[in-house]
Amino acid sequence: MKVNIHLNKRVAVIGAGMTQFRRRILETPQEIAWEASSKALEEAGLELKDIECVVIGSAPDAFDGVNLKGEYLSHGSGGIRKPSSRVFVGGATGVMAAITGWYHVASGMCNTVLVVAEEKMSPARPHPQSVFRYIWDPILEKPLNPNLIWIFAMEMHRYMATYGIKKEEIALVSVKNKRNAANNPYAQLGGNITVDDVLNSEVLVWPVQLLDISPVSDGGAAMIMASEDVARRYSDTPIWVDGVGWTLDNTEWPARDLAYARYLEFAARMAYKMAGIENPYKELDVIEPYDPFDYKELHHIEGLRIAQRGEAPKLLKEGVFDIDGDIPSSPSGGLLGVGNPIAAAGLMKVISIYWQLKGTAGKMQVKKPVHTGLAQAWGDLMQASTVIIMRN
């Protein structure tokens, strides 16, 4: 990792914890946050008094039905009487929370940071999609009364049309990720399905069908980040953060290239440069790209420059991204299988890579030695992307 005079402290992850991802969890958002936090502290061998700073990640306030959600969640996140902050970049929040935790330690501000991400989507009525009606440009877009599935359907259609990709090829992502999620004790929708199951599921907005999309979920995730001296004191297997990257593309989605995740390429280049990675296909051992829809995993694998434009479906069909493939992708089961409590889902991706590199992923552990992993998330008005690279 290249360091500079301002960010010169090495940062490690030394503990992580999660709640189960489910719909209509009865616990309050604060209770969800604390369950994940206490598990992360236990794995790290720390107590709350050992934590110097807290970073909270959560998506729009409306999901949980409370305003000023960072302040609200600070009770359950151990943030009282500590420097606490909240970050929010839509679906990219979970990885951005981890990046912010890294920043706190790398800058020398804190030696220990508790990073907590929570989301409770079930209370949104009549459906979480209704919350998104307020994200559109009030002059250019709101009069059309769009919803996010419309936009994703246009992007998926553009991706398929530009590169001649068939729905059967994209459906293989759902088949793979739900199969992987069957090995994940926190997963909401793991199981064995077929391509025909995806193709015969309910059409939402063509070409998006029910099994192309991740479920509505509640859940929490947390991890402990520490400076090198603290990490070596408490862990024999610290996992180092060696690269981070984030970008925002144009907020005007009609002006963007919907066939290619340019926003992600820029974030990935930033993280690769920092981690000293020149050929991601050869140098990454395991990845967790953001997959709220099945086509987005392929879209993001290409944006990460692991596959050429339009070639990710071919590599998927050849088994490259299977759990025993050359570059296992979403061994956790991803959002399609584990669930999608938005901010917590992104941090779940980071935790999945942490557990893979530590060798404690249990039945999710990939079938080859792994030393370098990448987690990525995406969100806001589809233009924000966040990337983190870790090594053991």
The other form holds:
Amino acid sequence: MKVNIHLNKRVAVIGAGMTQFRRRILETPQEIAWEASSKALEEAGLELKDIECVVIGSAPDAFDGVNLKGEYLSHGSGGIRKPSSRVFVGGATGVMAAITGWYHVASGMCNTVLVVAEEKMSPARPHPQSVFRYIWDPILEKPLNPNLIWIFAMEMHRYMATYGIKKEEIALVSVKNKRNAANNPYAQLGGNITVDDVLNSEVLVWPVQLLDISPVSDGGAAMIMASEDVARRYSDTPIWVDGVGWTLDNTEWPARDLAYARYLEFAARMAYKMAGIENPYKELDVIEPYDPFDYKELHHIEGLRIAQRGEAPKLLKEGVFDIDGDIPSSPSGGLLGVGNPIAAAGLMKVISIYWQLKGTAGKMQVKKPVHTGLAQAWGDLMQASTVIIMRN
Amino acid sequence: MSWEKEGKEGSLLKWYDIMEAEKYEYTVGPAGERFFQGLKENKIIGSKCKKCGKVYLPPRIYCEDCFTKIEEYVELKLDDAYLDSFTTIYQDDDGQKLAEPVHIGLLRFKGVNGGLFCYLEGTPKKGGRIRVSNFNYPLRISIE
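Please supply the coordinates for the form predicted in complex with the partner chain, as a counterpart to the form predicted alone shown previously.
Let's see the whole complex now, leading with the same chain.
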């Protein structure tokens, strides 16, 4: 393993758990966090007293409508009387929580970490979109009342125009991910749809239509990370974290190239360097790129340098990213199929890769043998990117 | 538009806005539901961990120490209720003087984890039996 930083300890994932993702879950946010955490402990064969640190990931407080959500979630996350911390970088939070858990162990500070991500998107009225109204520059952008859908519509349009990509080609992502989600017991919106269904769905903000977007969702996800000696004691199949990367690009929307995810390229290069990956297309076996919108999966596959700029739709059409393809992408069903409780959705992607590498993904298990997997998330002011690479 | 051009104030232009979602719809959760159903029958319900025996008020579906699922609900005895602390409020959140001071009490039960903030009627004092005069939330209690 080539690393570009000093590591005190090698880090493994030894257990994970999730709640079902769905709209208007009955449980409170704390109870959702507890359900995911207790399942993760059970899979790892540990008890709460064996956990030394707790990392809580949740995107901005405003979704659940509770201020200081890290404190609010702490007893449901098992964080009482332990060093607990909360991370939040918007949509990139789920993977950032895993990265934070990783450096708690890699630094030698502790041997066992419980990483919990929770989000409840459904309490905000009239719609969680209203919470996004205040992420903009208050002087220059807010007066236009931007919402995320029209911002992404502009990005999607730029992506299509730059590379001559048609909506039909992008819709295939939604078709693939919702089909994959039908195999995921935690998913909210799996099913068989066609490209025509996407193209005939309601136009929200051109070119974004209803079936181009992931559903509003509530859910929790949790993972146990441990140092090598603990991992070997508790697991026959520890999954190693071999590379992590994260970056913030320019926070100004108008100042960025909308056709290319440069923010992701920086994060990916850091993670590839740490994991010793030189040719991602050849060396990655399964990936979970962040897909809150269908075009974003293609955007991110290019940002990860798995495809050349503008080439991801061609590979998608050839079946490279199908569950039985060369590099299965979002075999869990992604956010489009599983749902999008923001931080939990990001950690769900990491957990999906962990289960794929462990060989316990059940009906989601990809056809070919897998040894190296990658999960990625993105968000904040749409410029934060987080990447994690794992091996079995 | 939710913003307004306010004009010159000194030499700077400013924008005014209010940062809030329109509203939130919070869920009480399965244990919360038992609690509020209990109040309708003039009962105070807690939940009890099978493993360590701890009783939580308000009830919840997990034990924060054992991390196990809690499925047992228990009715707390009002005979075990005591006033842990109280305070008297003379001004509202905006600093306006209240017409009548408001007393708030922290209601606890012997051997139970947690408690409830309640409106405290009558003259607050240490000791004495607690009487719940109104089970609508927030509870109203007085001391006999």
